[in-house]
Amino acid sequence: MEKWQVKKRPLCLERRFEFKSYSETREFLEQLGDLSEEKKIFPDISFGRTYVNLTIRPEGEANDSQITDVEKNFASEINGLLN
């Protein structure tokens, strides 16, 4: 889970991705969209011309929700999109 940060309130994983150009940002977002559809996991996304901020929240609305291997593996797969 390289470079992902665990936030406690609310519990989530967060990461910022920076790119050299809009075309690189767009390509990453397209790949992320495909991965999200495949895994049925949809992170919160905010982006600008050369960056993407992602937040992955654990499934469930309960206060005792935990970040599981599902979220951690998804974060690792997102990292893999950079290669």
The other form holds:
Amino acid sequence: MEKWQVKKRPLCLERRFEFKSYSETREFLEQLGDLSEEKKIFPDISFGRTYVNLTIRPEGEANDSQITDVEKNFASEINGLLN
Amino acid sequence: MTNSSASSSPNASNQTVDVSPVLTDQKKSGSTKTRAAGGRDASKTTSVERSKKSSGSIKSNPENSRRKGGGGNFGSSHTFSFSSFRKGIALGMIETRGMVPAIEAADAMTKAAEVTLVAREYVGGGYVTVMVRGETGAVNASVRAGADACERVGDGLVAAHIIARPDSGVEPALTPSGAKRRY
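The form predicted together with its partner chain, contrasted with the form predicted on its own above:
Entire complex below, previous chain first.
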């Protein structure tokens, strides 16, 4: 889960990914989409031509929901997409 | 009396044609569960019908005058109140440089997945934002497709964003402003 930042208020995990070209960005987004569908976890995604910002929020709707191992493992798997 | 005679013989010059359905989901009504559930009901059909019925009194109606002069046709779609039945559904946004990539993106997004185009906003400075809503996976796929499409049109893509679970407090901000152009 390295390079992910834990933000409070609202609690979430964030990471910015940078790429050299749009095609690389697109490839990453495609893989991310597949992973999200597989895990049924959908992060907020912000992207431009050469960057992607991801925000993973706790699954629960309640304000006091905590980031669990599920989200942390998901973040680690996203890191794995870069390899 | 004059009103009734005007409505009985409609004249193209005094009718307001509401183009907002093009950018909402009327063209595909019933193609998704949410559309059907949301009910393309009387509230949607009224925008055109209302224009026809009130063709004789458009000039005297400030609301209609505002629409006519200020390009508020799209703004009238707020009466459809998508937000009222779409809370909690994912939101996808693409901002483009120029109108052509925005249209290209909107076309690609709605073709790629079952999403509803809910707004097109002229942000200013030539920037245009289009917004879609739908199931999270569908919005994901549609925004990727939309970004691809507008990326091909010049330097169209400025930014894209997907919010999987927008807070209900955001809903009012998702209502189309009705602005025609901003400089």
